[in-house]
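Single chain ahead, written as structure tokens, the form predicted alone.
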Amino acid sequence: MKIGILSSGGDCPGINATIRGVGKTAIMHYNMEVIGIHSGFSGILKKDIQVLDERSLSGILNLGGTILGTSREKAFRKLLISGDGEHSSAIKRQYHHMGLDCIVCIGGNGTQKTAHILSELGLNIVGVPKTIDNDVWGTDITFGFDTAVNIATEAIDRLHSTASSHKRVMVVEVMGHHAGWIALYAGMAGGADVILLPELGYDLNRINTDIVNRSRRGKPYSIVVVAEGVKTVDKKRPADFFTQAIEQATGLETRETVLGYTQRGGNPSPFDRNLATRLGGHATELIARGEFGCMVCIKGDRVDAIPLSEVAGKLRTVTPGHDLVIQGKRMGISFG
């Protein structure tokens, strides 16, 4: 068989160790070729493509961003949305003039929305999930997450130190547009006071009393994270938000720190790596197996699979009920 291999959206921590999984098991277990496309979706179009063999895929696993470059280009998706059918006979006629098998499909949300499609066109497709911000809809987990929270909880760390010297008021923004993940996870890791997620919603009179309520306990300083998805009522950055809101009605100084683009660089963690690996292995074998359509996932400590039709147009939140926001309420974390 001949598979290939691309990864669309966002670049995330353990792109590589996953293209090294799905890879080095196609060569070395089922001796199947395999073509890395670059620059996502778009590459189909373009060809542009390169042979990913044995020594390609070495020294990869600890590499952040993605050896085959990615993209957000949305106009592929558009045109396959909008039915053209002129330029979904192209993408056919590129996938088979590749003599191509599967392609498998590493990327978020979006990525897998767009796999769906491809393979309703016909084309047999696997995906992988992949984003920091782990809202992808039938698995537990995705890789990057765990590599973004740790980067994030050294971080809010850090500005424990200075926040405490200068008693002041930190307000930490992190990743997650749509799900509060990082700043769940990364917030209670790191001893956050506030924590504000995009699910949730929160009440600025509330915040503030929290906070001068803790003053008032004899604790200086406070930490407030906060995903940049939340909500503000003038449209401002939550950081900028927020640390105005709360520094004008409490009186107290605050200051922001925007983590930015920094959660989504560098080495993935072990966990991350592992992942990864065992993702793009089973991804290998439901091609071996002729199962396509799917999207790999995590359920539990299993590797499993969930048809791409369940997962397009779908998000994965955080919960009210999630234990760690149940479990962050009793110890006196305020949630907004």
Given for the second form:
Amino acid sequence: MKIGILSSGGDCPGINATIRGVGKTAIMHYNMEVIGIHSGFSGILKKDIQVLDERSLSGILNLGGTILGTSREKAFRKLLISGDGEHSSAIKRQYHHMGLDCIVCIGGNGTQKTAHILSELGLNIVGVPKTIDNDVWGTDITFGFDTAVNIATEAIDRLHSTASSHKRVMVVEVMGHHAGWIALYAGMAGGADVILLPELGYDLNRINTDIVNRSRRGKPYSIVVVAEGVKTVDKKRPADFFTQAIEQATGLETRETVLGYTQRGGNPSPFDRNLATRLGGHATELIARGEFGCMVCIKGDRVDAIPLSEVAGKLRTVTPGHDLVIQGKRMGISFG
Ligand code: F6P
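Beyond the form predicted alone, can we have the form predicted together with 6-O-phosphono-beta-D-fructofuranose?
Every chain and every other molecule in the complex is listed next, the one we just looked at coming first.
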């Protein structure tokens, strides 16, 4: 068999470990040919490809980013579903021209949606979930999340020094446009006092009261962790909005830090390397068994597969009943 691999959407620690897991298993265990498709889905159209062999798959396990490059898939998906069908015919033509038996699509929600469309067109597709945001439907966890939580937690730990020395409120904005997984996990692990998630909403007066009450209890500083997707009345960046609003209302000196892209750059954690390796290996196993149109996923401690039709268009978000939210609230942490 001859398989293609592409990565699409934002880069994320562990993509290269996945490419290596898929590729090495394909070559060494199943005797398959492997090609890498560059820059996401657009690489299929442009036939921008390279042969992946043992040598090119070496030394990339701990490497951040993606050796194949990536691109956002929205524009590609729009063309794909546009009425004239020209785009989809071109994709099918290139797929057959390259002699492919399957394409492994490594990506987040948007990628899995596009992967599903390609699968409906009749191409053999296997999806691998990837995102630091941890919000892909159908899997308990995505690689990249653990690394991002480690980075954000270390940043929060460091901000404690300035917060306590200067008696300031420190507002830290972390990634997570639709889901607050990073804010929840890094906020709890970093001992934040206020954690704000897009899923839970907030009451500004309550946040201010919680911070003032802490100060009255002899804790003159607070750490506020906010996910970038938390809505603000004037559509300001959450970090800007909460910093100004808290300082104005409480009179406490307040500073902001936006962690941004540092959260998804650099080496994957050991946990993410192993998760990516397992998912990659199992993706290849699915191909060898001729099981297409699905995404590999984690269920408990098992690797499983779920149809792309069930994943496409859905998001996995934090619920108010999540154990970390419940335990946090019981310990006096404010969730807004
Ligand atoms: O990778 C997911 C994510 O980090 C989101 O949390 C964030 O909103 C988005 O990517 C931003 O990425 P880009 O600027 O590359 O579109």
